[in-house]
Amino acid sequence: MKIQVPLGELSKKMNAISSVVPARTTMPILSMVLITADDSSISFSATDLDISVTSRVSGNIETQGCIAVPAKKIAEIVKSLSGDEVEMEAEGEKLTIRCGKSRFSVNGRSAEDFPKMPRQESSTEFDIQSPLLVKMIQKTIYAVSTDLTRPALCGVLWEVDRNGLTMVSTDGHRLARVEAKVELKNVEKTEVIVPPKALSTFRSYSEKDEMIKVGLGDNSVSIEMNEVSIYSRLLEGPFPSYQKVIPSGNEKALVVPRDDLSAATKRVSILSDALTHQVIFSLDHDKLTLHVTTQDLGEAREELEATYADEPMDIGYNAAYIQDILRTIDGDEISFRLDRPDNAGVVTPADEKGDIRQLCIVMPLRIN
């Protein structure tokens, strides 16, 4: 094999195909990636058995062949030269690395060691705009469980049918669910749980505004973009049933500019309690009050015009929770409906417009 690609693609690809290789194992041989150049092109592929990706590269192929070689040193060397064009050449299990004045030879193994990237038969497929699917991925992603015990709440929902997608996050604390009403055609409804790390690798290589194709299987979800193509092992449900924690009496209405409420929530937390991150939110006629105090560190207070016209009442919230939840929403003011201190929050955006909509459950924390 002997093949030609410029060293700025060479790069991005590299760095987001190392995402994919695991840190630690006990196959040497998962550690590797698959660099290949056949007859259509140059493709480089890397696999942890859950996740597979295969990242299309273009350049000037003089000799077909394929070779593994370890992903993460590689990554090293293209992200270490300067230059326009790397050459790499391979013979036997040892692959040479050109480019300008520096050149590598790395060992590695032969191609037929590297699993077999896998192969999906789709029960369910459609077409949407990588754009929405990276923002929806955005704006659920940050609420996934991490409780191995409870392995249904460590991906995220995703409900597809003919009128839309709607994705779901939840650790049991918190739960965001976002919903797109686009037509999907020939679609029927379905439902899987994705995997947190296929969803952050899609939005590695997600650069460009294109249309993909996104396909599920039984257990499989599979996303097809012009260069690139992701494989992952769904899940096993049951997913909870969210929507019945979600509030439907919370009358109590608050609004503050997200701006404002995000600054003045970063700076009151540094006080905060280091396990809790407790913030209480002080609520009066239009007008929101910050404070912290923790004995070990002090009390901080901020002040925030607001529009609230129910009665006072004190809540108490993990700031790092309100911080992430800020993070996603789009617009100038976001919307807290309330019931009552000890009750779940309802948060979306005050102004929703487009076609995506928002919302947020977040569980409130005891008042000391």
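Between two forms, the rigid core is the largest collection of C-alphas that superpose within 1.5 Å. Remember, predicted model here, so these are calculated numbers, not experimental data. Residue numbers count along the first chain shown, from 1. What changes on going to the form predicted together with its partner chain:
- The Cα position of T26 differs by less than 2 Å between the two forms after fitting on the rigid core.
- Core-superposed comparison between the two forms: the CA of C66 exceeds or equals a 2 Å shift.
- E89 shows a C-alpha shift of 2 Å or greater between the two forms [criterion: core-superposed Cα displacement of 2 Å].
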Second form
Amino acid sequence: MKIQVPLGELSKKMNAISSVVPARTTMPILSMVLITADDSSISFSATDLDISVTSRVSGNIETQGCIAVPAKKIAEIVKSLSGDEVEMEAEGEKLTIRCGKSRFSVNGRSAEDFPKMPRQESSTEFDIQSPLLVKMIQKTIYAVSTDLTRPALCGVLWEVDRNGLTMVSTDGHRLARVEAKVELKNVEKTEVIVPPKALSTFRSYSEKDEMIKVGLGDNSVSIEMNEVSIYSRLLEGPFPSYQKVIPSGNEKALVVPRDDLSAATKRVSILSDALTHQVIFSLDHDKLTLHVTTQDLGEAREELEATYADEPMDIGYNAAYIQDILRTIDGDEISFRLDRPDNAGVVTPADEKGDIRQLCIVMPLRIN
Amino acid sequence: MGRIRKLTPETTGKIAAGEVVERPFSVVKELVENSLDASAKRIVLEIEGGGKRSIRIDDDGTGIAAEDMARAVENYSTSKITVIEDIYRVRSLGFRGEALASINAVSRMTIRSMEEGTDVGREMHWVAGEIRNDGPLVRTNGTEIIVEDLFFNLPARKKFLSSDASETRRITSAIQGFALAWPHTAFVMRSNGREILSFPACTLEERVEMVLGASVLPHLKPFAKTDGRIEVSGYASMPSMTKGNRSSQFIFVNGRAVKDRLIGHAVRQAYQSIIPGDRFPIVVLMLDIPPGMLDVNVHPAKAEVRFENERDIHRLVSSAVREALEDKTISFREKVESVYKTIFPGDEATGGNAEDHHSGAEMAGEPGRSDWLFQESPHPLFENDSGEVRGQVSTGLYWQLHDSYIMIQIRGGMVIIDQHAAHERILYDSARRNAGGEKPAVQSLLFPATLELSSDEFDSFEKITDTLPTLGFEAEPFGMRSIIVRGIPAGVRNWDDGKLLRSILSDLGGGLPATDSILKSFACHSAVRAGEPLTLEEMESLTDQLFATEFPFTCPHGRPTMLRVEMRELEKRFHRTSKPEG
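Rather than the form predicted alone that you just supplied, could I have the structure of the form predicted together with its partner chain?
What follows is the whole complex; the chain from before opens it.
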């Protein structure tokens, strides 16, 4: 194998693929990156067995071939180089890298030892614009659970049918749902749970506005971009029946400017309990007061103008959960639909517009 | 012919003597009590051969009237009571009127005494209770009693006495006990002509220092509490100083040293969750009780007492000691300084070397912050505009070892914190506050969890159904042996879809569990485990919260939460100790 690749592009791709390489592994081959040059393309592949990524680079192929080399070292070398073009030449289990007057010879392994890149067998496929997918991921990934005893909650639920895509995530304390109304031709109605690492890997590669192809199989998902292919195993369900916990009867409506609420929450939570992050929302006629009282620490209070016409009440929330919502919700004003202080609250943009609809549920931190 | 015979008075005398006088120590105890009852201000004790050869006690008390002396050694003769009811009114240490007679029956005894305000005293000498000598004497007021050849006529008992050294040790500790209870009386003790104890009259604090040693005093906290009738006072050691046995627990009831399980238990309870179960605090505890509420006439040696209202006493003692340990009147800074000094002996809070700019007075003393540990960062990484380096200083100072221990660089070395034990302490303290009425925050669950329990777990659940809400659980029975959980303690990391509650329930087993064991089980199961990676912020927050607790140095089971490794220790191991420039 002998290839010439532009340094800038190589550096970027190597950097991105390093994030897939497991930091610690009992299989040394997984710490390597597979470099392949075939008749049409040059590609770099890495896998942790749950997720596999192949990233294609344009360049000149002198001779075809392939080799596995230590990913971190190659990324480090490439990052340190200066020049326009890098030449890589594999001989046996050695990779020689030349750039300008620098020359490295790195010991690798035979490509035979590298795990075969899995082939996606999709039962349904659809095309979608990458910015939309990125946006939907950003609005759901934060609420994914880390409790490994409920693996289904450790991923994002994707529901697809011909009318669009819905993503849902929950950790049992809050829930995030985004729905995109797009026409997905020929798609079978399907539900899968996608692990967050696949989603964040996709996000890290997705820079351009391009049409991407998503394939859903029984236990895997593939995302095909122009230059990158991502393959990931799915998480096992079932995902809890989340529709049941979305309250329908919440009639008390609070509308509040998003940035004001965000800034105020940030300020008062400086004095919130380090463990519970509790902040109390006191609702009164067209007024929202945030306050925090923490033993040994002190108290903070901030009043906000809001729209509220129901009876006064106090509800406690985890300030971190509120901030997560405010960070990812669209619109200048947001709406809380509430019932009793011990019931779920529904948060949505006050004014739905654009191609997606967004809804968050947050459970209160009860004040006794 | 019948085999049952009435014993001779000589035999009954010896039997009775055996109850009171077991060994030289008992003689000393009885005689010192007599001296104290006679208002002695100075008591001199001389023993030879561990008290087996001779015991001589000399006091400056009120003395024995010449005409009473012969009767003083008769059985059941005493100046202290006249009718049985007096036993419940008496404040004197002795009253049974057995001691002198008993000692006299098994030794060669001499009494020389002169009563206060008289011109002439009397000297008598007995051998096994028979008068051998009797005559007038002149001395200053007070009494001198010499007991020689103890048990010379009771060889069986004599055989069971211990070595001289061991008998001397018993007597020495008895005198130390008296010295603690009676600080205004001077005590001198000599053994085989050599002075081994000498305590001038002084205050209790000075006496505590003399008896227990100057190094112990800084670890002791004074306490005093009364419920109007009963008064308890004394000193209790901070968790930093404990012993492997009860030998340093001195308990006095109305000035009398007692071994009392009730009080011992009350003390134990005060230290619950602060020190490990196999360690014992140093305690000097004086209980002052109206004589009517106390029965000291349980045993001739009076080492045991009985109380009329045991519960009140237990509660009073336990809360008095606990309050001393939790003393909130001292500032946080004083607390950390004193604890710092005691837990890390040899490292003065003011800094080991003279060039240390950070004197104790400059220490940050904000509750809930552990800055004081880190004030001397060698290389601040960044400074912000105001030149403040605090936040950044600490970031470089935390490491997590094997996802289990937090290592922190501190002045003069490092501290290694056991993350699980530390978090247990934090959770236990906050659960204890909540159990005391403060309400915990409850995180409602979006998907209420239904747990199917074993019958034992379900039994436990029903038993602690009142305690669970104080921990932050909201759960109720849901059909046969199932419960539904709607809310969990806010901030808890290890809910694990119900495994947490299940572990607590199965921990408790049968019987009604004490609230404290529920709290401990809760703290243990919800605490971050060894092997869990922590972020920098989490490590910092854990450390801060740990130091905001009352007893940061031990977990609720009493195991240490942290170890300190000193630079000195490292230097020693690297053989760098000889020359500073190495």
